[in-house]
Amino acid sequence: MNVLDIKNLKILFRTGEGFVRAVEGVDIHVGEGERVAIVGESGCGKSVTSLACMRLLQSPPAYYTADTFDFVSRDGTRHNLLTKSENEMLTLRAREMAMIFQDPSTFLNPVMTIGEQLDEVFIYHKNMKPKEARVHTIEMMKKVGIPDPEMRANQYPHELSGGLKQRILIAMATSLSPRLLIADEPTTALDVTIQAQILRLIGERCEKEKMSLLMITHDLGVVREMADRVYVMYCGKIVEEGTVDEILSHPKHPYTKALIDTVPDMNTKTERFVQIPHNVPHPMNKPKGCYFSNRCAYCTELCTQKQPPLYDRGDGRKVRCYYKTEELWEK
């Protein structure tokens, strides 16, 4: 059973210069207990997609449509997220679906103590009294590995390190054991050692609470460690889909291969690092035909004229590229 089922999701932003097509016809599904990653460069539409899943995009200026945009709660109820009111979404958020945001410094309220902010989760969603909520707050802080939680609960966000603030966000997101956890670049602002601790913590919380995970990242190391299945996203479109082993070991799309090639091999002497030429196109000035054509070393005339469909290879792999054989990777 799929916990999240999205088909043909389109997201537009209305600006003074016209409409920006941020996401174009994306299909995504997350199975029960599955860990799924959406990977791509900045500006590819990953975070916008995750915010849409939580209905956190303000409309206007954002407008989104989908043929299917369903979430299935733990009791088996199927919810059409497009038709839910804001009050209905408030009920679903935290209880059934939750999100760990990219920058904890901007998410946490600077004028409320850490304890007060965690207390609100239990007071609002569980109708607990403040004293009872504080007991659960301290317990959650212990579960996510925060030392001396009684003292930390009385501190303000600016008094905590980046790693501790990220642990607070994880505590908030997982305190009610939601069925779906969305993590949007949860380790971006952290050093390597703390990144490993945070990823391990997210994995442990998902396993203990039997949560499905949708991870948004540009880091292929995170993908390898955290994901069962991967969507590669470029310019608002899914360009490749498959299991993490298939994607990282045998990429079928030139963009996926380019992303992997940019990561240096620590066991091989490298004289020159690989870099993908140019930048991700502006969403209002996307190339005609394949959106990756102006950066692709294997571009043909057909690629510049017509957008390739997402080919289903029949083995669980999907690729948005005119190359459907192994010839490309034998060159």
Contents of the next structure:
Amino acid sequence: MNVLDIKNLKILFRTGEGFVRAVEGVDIHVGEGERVAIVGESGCGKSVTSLACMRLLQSPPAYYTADTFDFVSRDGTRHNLLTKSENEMLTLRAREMAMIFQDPSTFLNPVMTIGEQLDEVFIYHKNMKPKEARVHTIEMMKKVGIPDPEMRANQYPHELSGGLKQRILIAMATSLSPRLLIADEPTTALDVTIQAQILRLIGERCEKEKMSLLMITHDLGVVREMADRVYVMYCGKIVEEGTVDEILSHPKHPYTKALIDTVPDMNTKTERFVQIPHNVPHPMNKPKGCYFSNRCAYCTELCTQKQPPLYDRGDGRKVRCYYKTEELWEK
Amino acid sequence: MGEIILKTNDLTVDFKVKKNVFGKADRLSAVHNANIEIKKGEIYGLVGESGCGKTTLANAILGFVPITSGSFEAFGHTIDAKTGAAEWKDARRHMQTVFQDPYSSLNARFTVWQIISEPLYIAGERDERVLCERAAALVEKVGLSLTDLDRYIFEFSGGQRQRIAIARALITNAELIICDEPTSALDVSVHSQICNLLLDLREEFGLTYLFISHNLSLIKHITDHMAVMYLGEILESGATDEIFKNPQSPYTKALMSAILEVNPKEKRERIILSGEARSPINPPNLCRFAGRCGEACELCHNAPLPDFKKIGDDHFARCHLIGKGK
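Switching from the form predicted alone: structure of the form predicted together with its partner chain?
All chains and molecules follow, beginning with the one already shown.
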């Protein structure tokens, strides 16, 4: 059974200079206990998609529509996230779905101690008394591996390092063991050695609390480490979908291929780096036809005229490209 | 290659951190006895986590922060804590820098040609014809067009801004370009564009780079020599190939095992360091990595960090455990 079921999600932003389509008809589903990653460069709509799942986009300026936008909670109830009132969403968030963000310092309140901020989760959602909540808070801080939690609980966010702050956010997000954890670039702001710690912690928490994970990242190495299934997004559309092994070892879309090639291989020494020409098109100025056509090495006449459909092989492998799709089906 | 253009001798940078109005000032040791040697035409990598002092080392060489002790030799000048402004200026003429974040390192009120030609203006060139001509010559070298020269930088993407910053660094014909994480603020697909551009420019102008990064896979591919820093201390240095083939310091090993590969050839056992870097304030005279090191022995916690040991022809590391059969 799917925890998250999104069909044909479209997100439109009203800006001063016109309307911008940030997400153009995206289908995403996350199964129970599954770890799904959305990969793409900045501006491809991956963060907006994840924020929409939590209904954290203010509307206006964001407008979203979808054919299906369902979240299934632990008791099996189907919640249509589009029609939920803000109050109903408040009860869903944290209890059933929670989110970790890229930059932990902007999501912690600088004038409240770490302990108070973690207590709030229990006070608000479990109607606990502050003292009782603090016991759970300390317990939770131990679970995410914070040394000396009693002392840390009385500190303010600025006294903690980036890695510790991210652990606090993970504690906050997972303290009510939600069904779905959304992680939006959780390690981008951290050092490599801390990144390894945090990724391991997220993996452990998901396993222990039987959470599904929706991970947003631009780092293919993180994808290989964390995910079971991958969506590759480009300019608001999904261009490729499949299991991690399929996508990273046998990419079919030229964009996915190029992304993988730009990461230099550790086993050989290259003289030059593989580069993708040009930049990601501006969302108000996307090319006609396939959005990747102006950067694509295999671009044909057809690509510049008509948007390719998302070809489905039938086993969860999908590619949005005209180029040699026949080969794809034959494997 | 061969001629050494920059050499630091026990370069040390400390900052004074005041505790309170009455308190004694604490000493934050940002760079401690750093020795690096950069040869003409090479790319020298400086790796380490944030806060390890790699940027401070570069800033000390550029004169952005004062040197506490030690010195460095560059372009026929020896510069230490007492060097006067005139000599500084003369040495710095040969060095330029490209900063990490092109969104904050370029003046939003200047047009592109003004940004690019500003170093030349500061160096004493006041003729606008010359300034424009030089800016125009460079802007095409970095892959932008002449029509971009009269625009403001809000019109450019991150990659294009970094190209402008590179053009600015080149305009004074500097020989040593210090690149402080030039790609980490950029999108993945733009990374390679900027790296290739830097490689092309090195070829064309015979440049030397000091390349600061925390991205080890980038360092591996781009640099000839490298140094690994941890909390102000250089722990391992030498030829990049040798260090990657045979890392000696436990910290270097941990850094390398933290690299996440897209298509790993084999499943490796990851070394995950516990805890985080200790505070660089008033550090004891011991190995600064000992607290996080999985292999640390009694000696590491009690004896001062040993001197560099020669591992290979062009490979040095300092650690108590080297040669102890571990």
